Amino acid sequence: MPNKELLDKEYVLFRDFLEQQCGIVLGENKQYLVKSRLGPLMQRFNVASLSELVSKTLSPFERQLRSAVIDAMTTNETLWFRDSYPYELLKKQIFPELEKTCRTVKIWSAASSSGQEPYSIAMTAMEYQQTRPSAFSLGVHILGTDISNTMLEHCQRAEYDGLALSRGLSPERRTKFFDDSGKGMMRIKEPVRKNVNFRHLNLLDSYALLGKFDIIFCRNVLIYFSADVKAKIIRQFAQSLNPRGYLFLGASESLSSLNQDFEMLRCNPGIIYRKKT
C-alpha cells in the first residue's frame, strides 16, 4: 500500500515551492489536498510514498515530474457562463461600447483551465454579432492563458463529455455550439474555435508579449496568491489593458486597496473594474 502521508517539514518544505513557482499559498493544514491531489501521481512515476514524490519535486533535475506536480495543484474544476453576470455584462454593457471601434476587439482569460470560459466569451460575442450584424468588423479575439500543459491541450481539443457538458451549459447553446464527435464526447464547432488561441503562461511571469486587451478575466484565481503577488499581477493587467479597458474578477474578489489604476462599477448584479485612464 502506497504511503500517502506527509511530514510536517515536507509539507513546509512543499508549500514554499508551490508558491516560489506559481504564487499558489497553501495553508498551515491543507496536507489533505496535498494527498488528494498528488496521489494519483505516484503509481505513474512509479514512487512508494508521497515523502518521496515531493522529495523528487524539489530537486531542478526532475523537470517531467515537476510539470505534473503543477498541473495537479493548479488545475480546477469550471463552469460554462459561470455566474452568468459577467456574460450579461459583456452583451448589455460592454460590447456596445466597443462595437464600432476600428481594430480587432481582444479579451484575455487569463485562467482558461479547461477551456469553458474562453469558450463561453466566445459564444457570447457570437450572440451579440448575430443581433447586431455590423458589430466588430474586424473581429472579436480572444486569448486564453493557463499554467497547465494538461489543461492547454484538452483546451486547443474543445471535447466534452456529458459531466462537463451539464454544468452550466443550457440545451440550447449546445445544440447550437457544439458537434457530436463520438464516444459520448461534444466538440465546439469550428466558428467558435477559430476566435480562441491558447498559450501557455504563468501569472507571476511578464505579460508584455502578449500585447494589449479590451477585457481581461482573471475570476477566481486571485484568492490563490499573497497579498504581495496579487498586487504585482494587478500591476501587470493594469499595463496590458488598453484606457478605460475592464477588468473581471471573482465575486468573492475584490481589489480593496490594489485598485489604484480601476474603478469600481456596481452593476447590480456583480462588480467590475474599469482602467482609469
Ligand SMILES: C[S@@+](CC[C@H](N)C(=O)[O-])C[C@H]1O[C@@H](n2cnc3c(N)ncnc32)[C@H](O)[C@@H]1O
The other form holds:
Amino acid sequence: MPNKELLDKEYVLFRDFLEQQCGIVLGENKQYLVKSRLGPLMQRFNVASLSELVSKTLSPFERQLRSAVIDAMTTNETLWFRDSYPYELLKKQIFPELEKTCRTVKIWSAASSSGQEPYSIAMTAMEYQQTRPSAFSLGVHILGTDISNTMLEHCQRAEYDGLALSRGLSPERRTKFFDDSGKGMMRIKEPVRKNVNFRHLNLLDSYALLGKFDIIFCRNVLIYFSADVKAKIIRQFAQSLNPRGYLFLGASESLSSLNQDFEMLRCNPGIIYRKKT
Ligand SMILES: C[S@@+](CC[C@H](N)C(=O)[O-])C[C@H]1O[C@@H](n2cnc3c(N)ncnc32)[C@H](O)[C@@H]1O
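Please supply the corresponding structure for the form predicted together with this ligand (the preceding block corresponds to the form predicted alone).
Full complex below, order starting with the chain above.
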C-alpha cells in the first residue's frame, strides 16, 4: 500500500514550490488536495511514498516529474461558450469595431485548458463572418496558451467526448462545427482548427515574444494567484494589447484597483476591460 502521508514541513515546501513555479496559491490545510491530486503519480514515477514524490519534485533536475506535478495541480474545468456574454459581446460590439480596422485580428486565450475557449472564439468569428462576408479578409488568428502540456495536447487533438460536448454547445453548433470521429468522439472541423494555434506559456513568464493582440481572454485562472502575481500579469496584458484592446476576465473576477491601464465597461450582462489609449 503506497504511503500517502505528508509531514507539515513537506507540505509547506511543496506549497512554496507550486506558488513559485506557476503562481497557484494553496491555502492552509490543503494537504488532502495534494494527496488526491499527486497520489496517482506515485505509481507512474515509481515512488513508494508521497514524501518521496514531493522531495523529488523539489529537485530542479526532475523536469518530467515537475511538469506532471504542475499538470496534476491545475484545475482544468471549462466549457463551450462559457457564460455566453463574452461571445455575444464579440459579435455585437467588438467584431464590428475591429472590422473597420481592416487588418488581421489577433486574439489570445491565455489559459486555454482543453480548448473550449479558443475554439468557441473561432466559431464565433466564423459565425460573424457568415453574416458579414466581407469582414476580416486578412483573417482572425487565435492563440491558445496554457501551462499544462496534457491540456495543450488535448487542444491540438481537438477531439471531445459526449460529456464535454454536452456542456455549452447547441445541437446546431455541434452539427456545424464538428465531425464524427468514431467511438463517441467528435472532432472540430478543419476550417475552425486552422485559425487556432497553441503553445506552452506560463503566465508568470514574459509575453513579449507573443506580439500584440486586439483581445485577450484570461478567464477563471487569476483566482488561483496572489494579488501581487495578478497585478504583474495584468500589467503584462496591458503591454500585450493594442490601444483600445479588450480584456475578458472570468465572471467572478475583476480588476478592482489593480491596474490603471484599463477602463471598465459595464455591458449588461458582463463586464469587460478596455486598454486606455
Ligand atoms: C479553470 S481553467 C480555465 C479555462 C478557461 N479559461 C475557461 O474559463 O473556461 C484554468 C487553466 O489555467 C491554467 N493555468 C494555471 N496556472 C497557469 C499558469 N501559471 N500559466 C498558464 N496557465 C495556467 C490551467 O492549466 C488550466 O487549464
